[in-house]
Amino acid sequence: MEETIIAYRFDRLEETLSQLNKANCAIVAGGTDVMVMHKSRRGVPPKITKPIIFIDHLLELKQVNQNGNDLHIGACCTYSELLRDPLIPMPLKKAIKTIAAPAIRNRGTLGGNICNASPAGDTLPLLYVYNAKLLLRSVNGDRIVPICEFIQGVRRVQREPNEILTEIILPSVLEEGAHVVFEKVGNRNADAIAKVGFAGYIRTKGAVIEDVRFAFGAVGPTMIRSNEIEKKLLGKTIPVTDMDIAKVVAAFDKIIKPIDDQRSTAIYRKTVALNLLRYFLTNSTHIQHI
């Protein structure tokens, strides 16, 4: 006997939110994570126990716009759409280009990458150093949550069953003066899950560091970032001294706790992560001239 799957596809966001308030549904945007998560043996349809509700077509979730220096990105913008958008920062486009193959980038969405909450999520280190805020909407209204609070563990997020992630807000991402890098280490440049992800952000006034941020992916249950460690460099001058670099690297060495799995070993992941951090800080001599 064939199993019946209940599916909803409404024309407007308000209708979608109303249905989510009535029933606990599996939200499907691009479906690139959902279908893999629920896959069965060859020839057998995926087993999704909840009703499905599709959101990838909703125009309200596919807008990109600028508000002052803040960038607002619709959660259902696909990676391919973001690559074509002139407002998207180049470091984020670099991260997107490392995601899977073009076919997946045509379907996968930025909101889906966040809600999947994988420690190896390709865009997540950058979103952490951009201090991304997430706009969640339900019939009860809107709420904004920092991405570091929204992602609580492996595939665990702070989303109520009747809520949809509608927008990713990158505060001040369009202002001048910041230098941002993204690096992904994998078996291939793209179409491979990250062994290690790294994002670094630094903003200077003259030779003085006014703001600095680091985030590491695939080396813990969530992105690794520490405001306390970052503060060690505030007020320091460029170039960063070897002693200050050593202190920061040693501090991250204590909190980066990767695991062994089929893609890599823990010791390799930690070594690479710390080397990426060290390289970023060592090359900070040229930052104020960029």
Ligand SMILES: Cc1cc2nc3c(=O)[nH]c(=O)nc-3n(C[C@H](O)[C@H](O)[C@H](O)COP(=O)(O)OP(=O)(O)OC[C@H]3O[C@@H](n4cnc5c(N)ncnc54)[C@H](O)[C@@H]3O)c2cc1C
The other form holds:
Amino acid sequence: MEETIIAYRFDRLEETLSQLNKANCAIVAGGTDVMVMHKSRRGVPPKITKPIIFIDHLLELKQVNQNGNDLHIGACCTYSELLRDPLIPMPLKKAIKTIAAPAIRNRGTLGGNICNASPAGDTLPLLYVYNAKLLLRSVNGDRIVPICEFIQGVRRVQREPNEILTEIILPSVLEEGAHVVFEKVGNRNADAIAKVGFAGYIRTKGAVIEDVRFAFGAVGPTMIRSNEIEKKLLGKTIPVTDMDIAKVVAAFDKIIKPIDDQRSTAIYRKTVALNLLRYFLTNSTHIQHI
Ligand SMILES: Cc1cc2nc3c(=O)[nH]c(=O)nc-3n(C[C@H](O)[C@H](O)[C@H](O)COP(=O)(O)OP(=O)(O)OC[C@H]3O[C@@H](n4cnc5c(N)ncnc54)[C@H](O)[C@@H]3O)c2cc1C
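Switching conditions: you have the form predicted on its own, so give me the form predicted together with this ligand.
Time for the whole complex; same chain goes first.
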């Protein structure tokens, strides 16, 4: 017997939210994770038990705006669109360029990367150090959640069935004086899933560190960030001393607990993650000082 898939594609976000409120549906943005997750045998349609609701075309979810120093990115902007947008900061473009190949970048969205909540999601380490906030909308209204609270585990997010992630807000991302880096280690520069991802953020006033943040990807169930460790460097002057670098590295050594899998070994991942941190602290704090 032929299987029927019910699919909705409304012109407006409002109608989409209204349908989501009536029935639990599988949201499809670019579909690049959904299709892989539900794939069947060659030539057989994917098995999705719920009705599908498409959101990738909704104009309300495809805007990029600046509001003061904050950047608002529509959840359904594709990677290719973000690469072309002059408002998108260079470190985020660098991360996007490491994702897949152009065909996937033409479909895959930033919102999809977040809601898929893979430990190896390439934009996630950066979004964590940018302190990204997520705007979730439903028929009941809006709520804003920090990304670190939204993502709760491997492919586990704090989203109500009637909610859509509409916007990613990067606070103060366009502020002068911050130095941000993104590094991905994979089998090759692009089209490879990360063995380790790293993002670092540092803002100084004169030689004094006013803010510093680190996030590691693919070395735990979610991104690893520690406000407690970051605080150890606040108020210190740059360049950071070897002793302070060693203390920060030792503190992360205790909390980074990667696993062995088909892509890499735990020991390789941990060594690389700590080397990237050490490199960031040594080099970025020198660059800032010059
Ligand atoms: C060949 C290939 C290579 C890839 N390479 C990489 C890579 O190098 N790095 C990387 O990080 N990823 C990679 N991916 C994974 C994927 O492309 C990204 O995670 C992409 O960002 C997913 O976006 P999407 O719009 O396609 O999401 P979809 O597949 O449409 O959705 C993913 C999940 O998020 C939910 N969702 C999507 N948008 C919303 C929203 N706005 N509100 C609520 N829920 C939503 C969906 O219901 C689903 O659960 C690859 C995938 C493929 C097939």
